[in-house]
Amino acid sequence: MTFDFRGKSALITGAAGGIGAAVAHLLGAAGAAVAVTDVALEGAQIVAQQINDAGGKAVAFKLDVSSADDVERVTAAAEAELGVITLGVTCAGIIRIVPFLELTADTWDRTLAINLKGTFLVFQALARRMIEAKQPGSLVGLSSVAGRGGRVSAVDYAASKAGVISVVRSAALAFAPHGITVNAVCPGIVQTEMTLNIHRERAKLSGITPEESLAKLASSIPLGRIETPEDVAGAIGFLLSPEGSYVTGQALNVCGGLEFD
């Protein structure tokens, strides 16, 4: 599919790489005009300037999606740069492998703030522009599998994702009367750097490499292969499209067919 955003106006947290920058990048080559956000500035503006010189706009900002404050301030510099920012994509996210009964509070109030309160921050703070200036959009969280079920060693990033789906279908629901529609993406395996320090800190548990941890889970993928970034990105363009504008509080599973509920 071959998306066109010229004349819209996106922001995309945790954009200095992965999936998040697969996403800015995508954007960026369809027209739209990309706030590449991240706790990493440097990778953030990395991102920025490799869209712009492939022609596109970009301007990159640092966030930390678990602060209030700096979600308002960040949207509010996005939108005096770029515009009324009508296509949000909340990428931003973390993960600990660490057993259920090893897993600290202080842990547990990381990851959910930035995985789960993030996500609500920065869906409510750009609804809240959009409606003021009376313009539609779609937003898209980025969930997991994971948040399909249970995880012993990663409760915590299990919940946060579970809850990233229930914070989309309120979002959803409040949001319609205005024109915005709100959905939720659920990757799988994904080749990203997150995906590999989890496969090496399932390693040190488990007593096998990182490589056996990764090829073990890979094999359990019926379309035998681990998902890129931008197969991702792909999925979360046609949600942001016109051709997914009566798609509203769904959660999408791009997994290979890891997960079918």
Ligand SMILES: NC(=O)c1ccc[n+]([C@@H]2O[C@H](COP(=O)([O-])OP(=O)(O)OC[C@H]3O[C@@H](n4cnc5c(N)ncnc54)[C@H](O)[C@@H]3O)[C@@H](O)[C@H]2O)c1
Given for the second form:
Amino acid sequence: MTFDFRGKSALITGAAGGIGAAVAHLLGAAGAAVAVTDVALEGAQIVAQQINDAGGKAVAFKLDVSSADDVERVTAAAEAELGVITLGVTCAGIIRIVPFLELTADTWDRTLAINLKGTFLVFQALARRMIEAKQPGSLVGLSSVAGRGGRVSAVDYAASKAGVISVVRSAALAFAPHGITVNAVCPGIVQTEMTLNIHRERAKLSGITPEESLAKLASSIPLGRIETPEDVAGAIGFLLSPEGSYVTGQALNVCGGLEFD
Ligand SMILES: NC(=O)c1ccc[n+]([C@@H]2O[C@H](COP(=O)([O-])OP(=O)(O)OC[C@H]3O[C@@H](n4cnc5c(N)ncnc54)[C@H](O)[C@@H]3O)[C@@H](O)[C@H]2O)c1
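Would you generate the structure of this protein in the form predicted together with the named molecule, following the form predicted alone above?
Time for the whole complex; same chain goes first.
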């Protein structure tokens, strides 16, 4: 599918690398003006520069999605620079591999503040502005196959990702009268820094190498290969595009067949 987002403006969180950067590149190449946001400003600036060098339009912003003030400030600044943002994708996220009995309340709070509250805050801020401007749009939140089931060593992460699906459903109902669709995607095992870190930590716990840990998991994927950030970005592009405009309130597994429900 060739996407055409000319004339649209988009804001992506967690866009300094991994899935967020792939989404920013896809939208930028398809003609959208892109606000590339991340708590890691330098990485966001590099991605924005790459989009601009390729002939697109992108601006980088430092944004910590767990801060309501930051979300308000950056969504306002992005709109001032790029016009009303009608496409939003929340990719900012963290994971720690900690056994259930060892997880601290502080780690729980931090994970939920970024993965779940951050999604809510960004959806709320962007939808408010679209509704005020009377413009339809589309939002996508990053959930995970982990949000479909349990994770013995990432209870906080799995709960945050199940929560993202719930926020998506509520937002879809709340914003449908304004022509704003809201969906989640649930990736499986994606080749990004997050996945590499997981396997460094898992390997420590189980006494094998990170490569052995990742290979073990990869062998369980029905499609037989690890997912790329571009695999996820393609599905998100569809949900944001006019072709996906009758899909709302859904959580789409993009996982090579790892999960069915
Ligand atoms: N990698 C996977 O296998 C996988 C699988 C399913 C779901 N996901 C989800 O997809 C999303 C992107 O994951 P990824 O693999 O690209 O991870 P990544 O670690 O490569 O990228 C995450 C980005 O989020 C940013 N970030 C962290 N805290 C932030 C904060 N407070 N405010 C703003 N930005 C912040 C990081 O700086 C980083 O650039 C995450 O929500 C993740 O949970 C990833």
